[in-house]
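Just one chain follows, in the form predicted on its own, and it is written as structure tokens.
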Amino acid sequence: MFWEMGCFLLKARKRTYQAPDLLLTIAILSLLAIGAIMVYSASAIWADYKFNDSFYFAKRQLLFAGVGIVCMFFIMNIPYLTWQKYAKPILIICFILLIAVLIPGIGMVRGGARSWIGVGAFSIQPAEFMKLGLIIYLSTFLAANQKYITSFKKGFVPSMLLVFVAFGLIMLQPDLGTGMVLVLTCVVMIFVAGAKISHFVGLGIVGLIGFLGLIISAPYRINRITAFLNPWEDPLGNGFQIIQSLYAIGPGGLMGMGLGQSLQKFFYLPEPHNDFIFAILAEELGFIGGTFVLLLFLLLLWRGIRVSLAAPDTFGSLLGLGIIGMISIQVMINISVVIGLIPVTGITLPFLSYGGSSLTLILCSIGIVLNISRYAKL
């Protein structure tokens, strides 16, 4: 056995001695840089605050970005194969972790969900682990039942199956911006695979009849859409956000205030080293420094596409367009919270926020999609 698996990886070694692929490198460091750099300048004045110590959100942004850079060089070597011998095995593992952190004494409660399980001195949000490791396993499933794909009954729902009940654990937290980003990446997925328009119409009007569901059993989702609307109605409460995150953004203008500058960091913008860090970074880079960032966002997703495409297999192809599809959703939600387009969901901005696990999850998956590029012929 030891002998076969050695012959295994010095194999591997061999088919993955191309390099990785140098521009999706480049854009996932640069945007590294820029959010460790804009988490101290947003967070400095909260910290020192708080903890009377202005680096203590920058500090811990770089130890969770310096271990999640080691993760994904370590598992960009990991040939991408590896991960579809052992799908089932994650999958069953997230979803255990999904149904611990409901058990009180185990999960955390912050911002009103209980979305977090303590690790020592850190804590781990099950929820993002459940993001990759379905990619992973219907990456698996896809690509095993290509030729039951079109069928409804032995592709399509097995699969969406699945995905709505890891969604619904999700929103037992809950956690509606999270289950969104998963739901809407197994939807793309599930797409590429090949699977019939018509399927999703009809999955389309349920949906549309759950998320109404979903909003009116919850009052202060209505008060969100409502403060989305217009949300000068109540400009100190439900409305406050979105107001000051325009407020940030307007004076920006096209070379910003500086870096170091901004205002609405001074306790007006909540928590403004997190959802809301591209409107500190609007605010201080101006149009500029924000076009720069959204240009590195798109040349992460035209070359992580381009590697998906040239993968040399149908699985490596959902796998990187999963990931990528996974992290684009969430720039764009992200954004359009910020700029006032969709209402308020508590989702962070990848590479740039201020996060743990949601940060080292993203950097390791970023890792099996630059070993894709190892293979991938470009």
Contents of the next structure:
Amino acid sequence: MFWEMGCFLLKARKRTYQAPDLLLTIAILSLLAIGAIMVYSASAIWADYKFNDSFYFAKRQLLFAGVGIVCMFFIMNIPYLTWQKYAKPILIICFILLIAVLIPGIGMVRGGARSWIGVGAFSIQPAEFMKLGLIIYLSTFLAANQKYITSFKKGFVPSMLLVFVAFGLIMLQPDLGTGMVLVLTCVVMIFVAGAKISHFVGLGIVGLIGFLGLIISAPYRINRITAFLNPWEDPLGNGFQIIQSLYAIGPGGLMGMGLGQSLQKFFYLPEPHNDFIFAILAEELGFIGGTFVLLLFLLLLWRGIRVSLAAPDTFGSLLGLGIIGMISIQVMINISVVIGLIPVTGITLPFLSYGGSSLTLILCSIGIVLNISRYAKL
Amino acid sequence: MKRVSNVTMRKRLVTVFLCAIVIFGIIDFRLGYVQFVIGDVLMERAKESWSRDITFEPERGKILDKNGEVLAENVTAPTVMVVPRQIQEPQKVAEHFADILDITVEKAYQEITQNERIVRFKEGRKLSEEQVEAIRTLGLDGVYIAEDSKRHYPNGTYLSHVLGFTGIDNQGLMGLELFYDDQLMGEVGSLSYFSDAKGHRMPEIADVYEEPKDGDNLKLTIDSRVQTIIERELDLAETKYNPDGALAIAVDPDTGGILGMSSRPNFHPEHYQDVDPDTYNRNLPVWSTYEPGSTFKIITLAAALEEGVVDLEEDEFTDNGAIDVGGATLHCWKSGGHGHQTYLEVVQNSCNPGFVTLGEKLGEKKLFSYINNFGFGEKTGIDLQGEGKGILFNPEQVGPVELATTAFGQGVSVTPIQQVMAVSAAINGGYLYQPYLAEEWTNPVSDKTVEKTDPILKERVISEQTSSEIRKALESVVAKGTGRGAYVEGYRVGGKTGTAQKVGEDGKYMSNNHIVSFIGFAPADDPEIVVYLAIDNPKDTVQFGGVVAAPIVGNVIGDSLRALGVEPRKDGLEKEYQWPDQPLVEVPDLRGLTRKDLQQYLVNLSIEASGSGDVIVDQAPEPGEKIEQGGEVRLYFGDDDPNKND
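Let's compare: the form predicted on its own is above, so bring in the form predicted in complex with the partner chain.
The next block holds the full complex; its first chain is the one shown before.
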């Protein structure tokens, strides 16, 4: 990797090489800024109560965002084809980490799932790495085997099999939210790569059966679904988060209560700076603020797809799509949960939620997309 | 770096992008729905979850009688309330409390550190002014003084079933207190503040104070003068006859307003826990249902007169003591029968076979349609809970025997209030009213009328002509028939006795265990009051309504009319005397006579003289009034002869 970096620096003035996409960069930096402000606003009360320091989470968010931006600029300058080369070792490392996290003593349990490895603030979630690792490997595999993609045996089955092994490992933690993001992202990639629609129909049926199986195997999931259908049936149990989230969003109205004026962050909405930060945003900044953030995410998606369309090769197209797709799917799922559109799944809102290492990782991913944009004929 | 098959990929990328736009659109739409469409509802609920209320109880409306006498009121006392989460230094507050209140430091500390939103404790209730002042001066956070009030019934057991009572939070539990709970209660006020989920007051958000709205005062149709007489007579009857139960109702026949209502056993509303729940749950005048007995004959009489099947003076009937109906023999209450009588005498004698013939003349259809029209078989709609409906024969099952027994008041089951309202209709010109107690609601501050009840006329059941005949017949029952005990000189009492058999647990009539009753009204020319009284199983007496119940009703009517200021009448029927009755003596006109003249006049009267002088200037009672033999006449002496001044 270091070697390529050197090569790049030496033959830097190639004609096809350009500055990264400006709009994409603006979208990212705006979201980061809003995220930092909202994490402070949402967490101040909670942080003061827990750590006697209202800036506790805000400081860390800034730190991880800073590290993330540095990483992003660094990776932005690594030719994306490098990742194609190292796709296999990266995937293997991710698999090792994903298996390791399941071993008690190595993996740590947080929030009912054994999904963390590491020490304190320096812990990571292997599943997060797996998402990126799998996107890189799948892009490589699909680009290399694109002529077989319409084949069920040689194209569709092997790629899906890989996805489901990864998904299976993530579900052992269990982490349904991350698993879903992973599967949906990969399905979109395989779809764009050119797989047959009929294969997806078959997969859809299998997926539905599998989904039912998952629900039967873990009854708390069905509680989450019923809670979503009528949260007021069990306002202190399963419906609690949805109700508290709606109690934040509803009073927001058009203009919101004003920045910092949320009442739900006063211990009503648990950990308001995490998964449900969009609720606090909608409470303080209203429909206008919420729509503005949605538009920023849409801008990100639009520029990402354009990069993908204009990428010089299939690998670049699929890699860019995979990363932007992963972020967008996570945004859709998170906000849909917060506004009561789908059951609670437990994933963070990229750039906005207090995220620690996952924020850094997302910025690294964006760095890759920015690099692809440098080769794209936009 | 050109690729061969990128057409599909391009198409699909565009597809993915478009799908994503749709999803973002849905999300934004839903966001708008939550914030605009259901936003207000969510805001209300969220506010409820944020706000903590300190409630201020409104003062419950008073209950007054017709003339403004207080029947139920509140006694207030300041109470200390503590919000434990707002207390800064519980130890200090506890020490202050121990100084001011009758409580130990440990106990106070325990009370004010409870995990409750608001704490009230026994020692903090009903504080004196000094205690309130002391606590206020301290200005402690989380300590509040609130007015707590308690219901008080100044007359004790008086009217208890009708008034009912309230529970610990002053909520109506029985009687009028329950029936009109909402209006009496008023609206709770509150001081609300926003709190975080851990119960701490949120800074910089203003408190909202909503003033409590006191309940309206309720003025009843009850006249405490009449009620007092009823309570007194029931107490006397209880002492004299030791009955299983007793009840009395007085109604204004021109409106349906209840003037008085009481029953025994009764209870003290402030100590309702001390008695068997059956005692307060069963308001006998509206709850109990039983065979009315002969008082029901008034309905048969009304129907027969209205339908013109009988002429009381002309038509005659011979009672041999029993009558055969559909193969069954029905006996008269008087063995051997009443012999040859006019139908007026049938009514006076309360002769059962006579009434059976009236029933037969009417036929089942007509008789039962009158019974229904007079309100039997359904609730009267009085503003009290727990009213009974009574039981009538199912129309399909009515045979000759059922028709015959119904005609003299057996085999049907009715409530006392039904009888009172039906008889009121029979004697007031035929107007069946809905009975009611709530006469008027007034604002507790301005004393202005908020709401006034108008009498509710349910049905016109008979004509004035018929009604007048009934009044005459019933007046003769009291003057000459079974109701003589109720005779009140000067007030033209009419009425009817009743002696109803009770059905025992074995389904058969019990022997020597009756409900004796009397329903009376007066004055017969223009009735002002209808009184019904029933005594359940009086001991050590002949169980006849005429013997036990009639004299009591006579006392109630006589005293009530005098208290209400109703003019005595002079053209009533004379009472027919039977041994041991003593005829009354007419008071002669003594005015203008001198002391010397008196000797020859007053053989059978005693004299109470006052004033100096030789000439009688005034006397009480007035000339022409009747008093008992040996009764007292008060004379006022002066010097002038009043006749000379003309």
